[in-house]
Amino acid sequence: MPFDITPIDDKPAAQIKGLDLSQPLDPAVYRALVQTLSKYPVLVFHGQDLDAAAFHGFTRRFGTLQEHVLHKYRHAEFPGLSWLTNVASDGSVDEFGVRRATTWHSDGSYTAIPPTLGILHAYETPPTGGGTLFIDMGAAFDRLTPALQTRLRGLTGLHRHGAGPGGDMYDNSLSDKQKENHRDVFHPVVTQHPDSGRPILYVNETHTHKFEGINKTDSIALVNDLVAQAVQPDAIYHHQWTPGDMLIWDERSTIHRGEGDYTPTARRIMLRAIIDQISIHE
């Protein structure tokens, strides 16, 4: 490998040393950091510092960054990229910004081809609180009964944006005509990962609000109950942000939420982008 990996103790993530990312990086590398994805679903680099320019060169390489569904958060410049932030325009507190995105969810699993990998790169952080949590979903496949996962291969999963029991921040979050385009997806609720061959999980609170041929109660107890398996708190990878850490997360087999739990006023300002499909640029 052209850099250096530590495992985090016994969590789903490393952290890479030996790399600048604000510098042009060979795709070899490129290739190297999504093939450690497969056994480290979440790289975490210390140090780095890149703005929004170079944020948007390093990310691109991967493959095409898709445009935040949510509009009002995408950057005016590189509106493949978008800002996780607590401060408005004007400077006063965001208050969607706080509470944004921390229920369970996988980025993008409304979407009929769920992008493959999440970056977020950070530029101001609370003194305290403000972490980002993550689960690998192919280990809490493993950690499931066995008759549990034979009845879960056989299910389908209904995803539509924020409609999951755990959804509700997201209520008038898209502006008409997206409601309208944004209709039901279907995905199996035990997938396989493209690389490693891993079953994974394919369920999450925000997005998740039915399986196929169960009615809507039992479907919420169901993707409720399948969570609360999930995201034991030994499993859990708590990253606790300082600036110019970076974070790349595998999306396909990992599910995330910001704790929220940092006062309003403490800024938090971070720059995200979501890679559609792998295709490394030479």
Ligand code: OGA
The other form holds:
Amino acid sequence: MPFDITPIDDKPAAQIKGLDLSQPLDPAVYRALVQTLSKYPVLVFHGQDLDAAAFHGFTRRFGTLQEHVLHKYRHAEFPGLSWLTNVASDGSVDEFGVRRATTWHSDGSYTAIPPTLGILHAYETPPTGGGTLFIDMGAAFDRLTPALQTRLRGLTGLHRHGAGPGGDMYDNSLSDKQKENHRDVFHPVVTQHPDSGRPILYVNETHTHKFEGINKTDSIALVNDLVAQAVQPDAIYHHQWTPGDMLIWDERSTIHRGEGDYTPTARRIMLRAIIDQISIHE
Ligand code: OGA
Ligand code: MN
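What about the form predicted in complex with the named molecule, after the form predicted alone?
And the full complex, kicking off with our chain again.
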């Protein structure tokens, strides 16, 4: 491996040392990072310093960037990048930015071909709280009873932006025109990771709102039950941010959420890239 991998306790995360992500990297390094995600679905880097142009240059070499549905937060020059921020343009607190994404989800599960990687780079971070929490949904599937695993293998989930039991914060966040483009998409409840072959529980409380052949009430109960079983406190990787941190995670095999729980006037500013399909560029 062209870098050092230090596992973080017994969490689904590893710290990567020995890379300066602001410098051009060999395609072999990109391939090795993707390969490492099969074992550690969250990769943690400290002490990185990439402005938006450098972050764009680094992230786009994993594959095409997904332009996010929330237009307001897109970077003006690089629409493939989005700001995660609690600071409005006039410097006041952006209340939506404070609440956003604090329920469990996988980014873009509401799209027909969901994205593969999420990447976040922190610029300003609150002194306490404001972390990001991750769960390995391969391990979560393995923890379910064999009977439930068998039942889930036959099920298909319906996903729509913010339509799950935890998606209320997104009410009214899409324009009417966009809503037409965000109808239900269908994903098997148990997917298979393309690299590791592991079964993955592909359900989240923000965007999954129904299962084929199960009524609305029972579907919501099942979403809530599966997420509750998945997010065992011991299984969570809790990332406490420091400026200069970069996280790369596997969207196919994890769910995550913002911790919230910070003073809204403490500035929290990060840039995010979401990689559609992996195709490593020279
Ligand atoms: C998001 C998200 C996590 C965080 O905006 O999709 O997951 O910690 N944010 O802000
Ligand atoms: Mn997210």
